[in-house]
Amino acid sequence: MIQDALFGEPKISIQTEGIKYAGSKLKLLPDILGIINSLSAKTVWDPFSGTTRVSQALSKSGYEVISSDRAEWSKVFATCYLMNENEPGYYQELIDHLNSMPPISGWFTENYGSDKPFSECGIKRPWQSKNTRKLDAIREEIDRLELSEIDKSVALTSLILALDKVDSTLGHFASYLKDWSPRSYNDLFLTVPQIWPNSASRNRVLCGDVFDLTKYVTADVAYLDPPYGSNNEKMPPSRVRYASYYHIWTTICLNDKPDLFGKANRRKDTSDTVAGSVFEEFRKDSEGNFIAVKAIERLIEEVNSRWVVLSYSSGGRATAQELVKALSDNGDIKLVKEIDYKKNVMAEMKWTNEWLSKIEEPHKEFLFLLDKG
């Protein structure tokens, strides 16, 4: 029974690994797994995988996972965690070698490192130069070694995880702190990611637009976590662009030394004039509907899965009615689950106006289970 799977004991707990990330579903993992475990499913598609925490948890739970995202760094994470067939110790020699690289001053130090805080030099940077010099050396060595795709993904994931622990940011790279954060004084040090041996060919990792992938991806369950946005009229829905927030991880993975702009030295291909995804489009169409929510409706319709588990974060009140229609028009809604982080309360609700009355309240997450039949 769904009720038993969701609210029975013991609580599902699976360890995953990731970086600081807006919209992370780390706290929702037990609830997502509880819903999917209640179904007769073998394969799950996670098309907005981000840092891959959900994909990791699903793979560790025994599911065949298809992990995909538009971001190159998400593909690197997914390849590291889902495609590796070796024990962690297999990579220790590689990680030790990368840690031994003598620091050099290169492109990353020039653009993202500083020896002094903003108060002394008038420039804000995400890392202290001692760590970007290590970054420059390690990143060049990763390319020089000509590693296999999986080995390279493990090395890059290790590097990103290490950099995430010594940054001077609020968790994204659209702006940086004026004064060095306490963690930025620590030395960059790579460790082997918390990987595990996966069975050969069990999982798949894809990179690209979700609507291109729906044409040939089939799974028992699709877990959908597209970006939403604020209900503030001055900050319309889906105004946050993930490519902009995490541009530095893309550059580290590609090592392409792109053209930069702005005080944060963002990649030019992440400018506000370039929409990373239709789900991040904040405007309305000619009929007054939010374009992003119409895209969600299209995705629910086109996804080749019987079951759809959809995440929704409160604060997007302007889009709630359209979301209701998108779900109702495409199947039978089996479950609505509310998670109140502020009150630490979880509850099951029926599909009634009760949900709509709560959507204005902050600090809430909702999970929907849709049976497309």
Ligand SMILES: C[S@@+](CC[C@H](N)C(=O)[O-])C[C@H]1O[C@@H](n2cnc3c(N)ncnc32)[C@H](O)[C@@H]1O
Contents of the next structure:
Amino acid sequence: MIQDALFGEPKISIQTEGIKYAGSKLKLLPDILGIINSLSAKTVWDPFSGTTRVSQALSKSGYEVISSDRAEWSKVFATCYLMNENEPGYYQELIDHLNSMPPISGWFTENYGSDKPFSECGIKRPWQSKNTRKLDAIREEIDRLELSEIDKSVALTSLILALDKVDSTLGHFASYLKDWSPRSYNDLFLTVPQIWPNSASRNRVLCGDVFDLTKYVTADVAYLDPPYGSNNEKMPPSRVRYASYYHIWTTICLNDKPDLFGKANRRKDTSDTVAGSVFEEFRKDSEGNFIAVKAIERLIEEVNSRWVVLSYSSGGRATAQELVKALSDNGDIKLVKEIDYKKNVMAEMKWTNEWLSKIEEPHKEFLFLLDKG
Ligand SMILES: C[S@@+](CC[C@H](N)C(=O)[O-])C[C@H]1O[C@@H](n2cnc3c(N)ncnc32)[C@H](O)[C@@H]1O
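Would you mind giving the form predicted together with the named molecule, to go alongside the form predicted on its own above?
Full assembly next; the chain just shown is listed first.
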């Protein structure tokens, strides 16, 4: 059965929606679904949901999905896509109303907007102020309307998707471009997210650190897509620090006008000392083991699922040997799938020694299937 998932055609294609996000598994969706579809599973936990693209694809494929992440904005996306029971048209009036708000200059414009490019004012900002003025007006209106949690999540998701289309960044908010990006000249315009009516209480949406949730969540499959850390000794905490890269989406969801710091005006509570994830840690513990690798080991052990599908990227903190140990200490490795984006090649390997050397090569993504029995 697992062999069918390996070599079976045609590829599954499912429409999902999301923002630009480091480590988004958009391109891997057919492979992830192919593996999970071979398992006769009913429930899947996606505890590093990020953009929620994997959760969306799983829910659309008929699975009962538990979606979670430590990022507040990911919970908002998951609530929008997985908990909504209405047809998209139900939200058109709300979205039209938000688009009709007269722009105002408020907190977001002050901190994230500018009328001029860096060359003229010496300040880099992620949006042109014509768009942050719309953001200020729309965000205030969303609170004023006192919407239900699901309706509010649909409105906020629509706002974030629209802002993502007119930003002037390289795809994250840790630093901004010197010159306005071509897309930043476009006008912010909200559309109804590509939602579909879910059956009542089919899915669950949670928010929090994965280790706080393992005690409460049981599912047939856990799809684990943690941050990869970095194997670059010189690089501080990680290659991607999610809380600090995407702070602005959290602020838009909370609308809490937090204290800010640094040139990128990040939330103070996303500084590396406060918000680093254990999976992003580059240091060793007192016993000389990499903290990030230990965290992956602990997670594989603690998840209450027979099947674990683990995403991993070469260049991450764990070495091939360490991953083999973490996986094989907890069950049988049934499959290792290698995806080389640069060469656009995919390979499936049945035997550990086939991929042990490859995992150290750059630009590779791996999917492991573990049977915990
Ligand atoms: C590689 S990304 C996941 C991408 C996601 N699968 C997608 O397709 O968009 C890793 C995610 O882990 C989350 N994260 C980091 N540390 C976490 C932790 N300790 N508990 C829960 N989530 C965490 C980050 O917020 C980030 O969204």
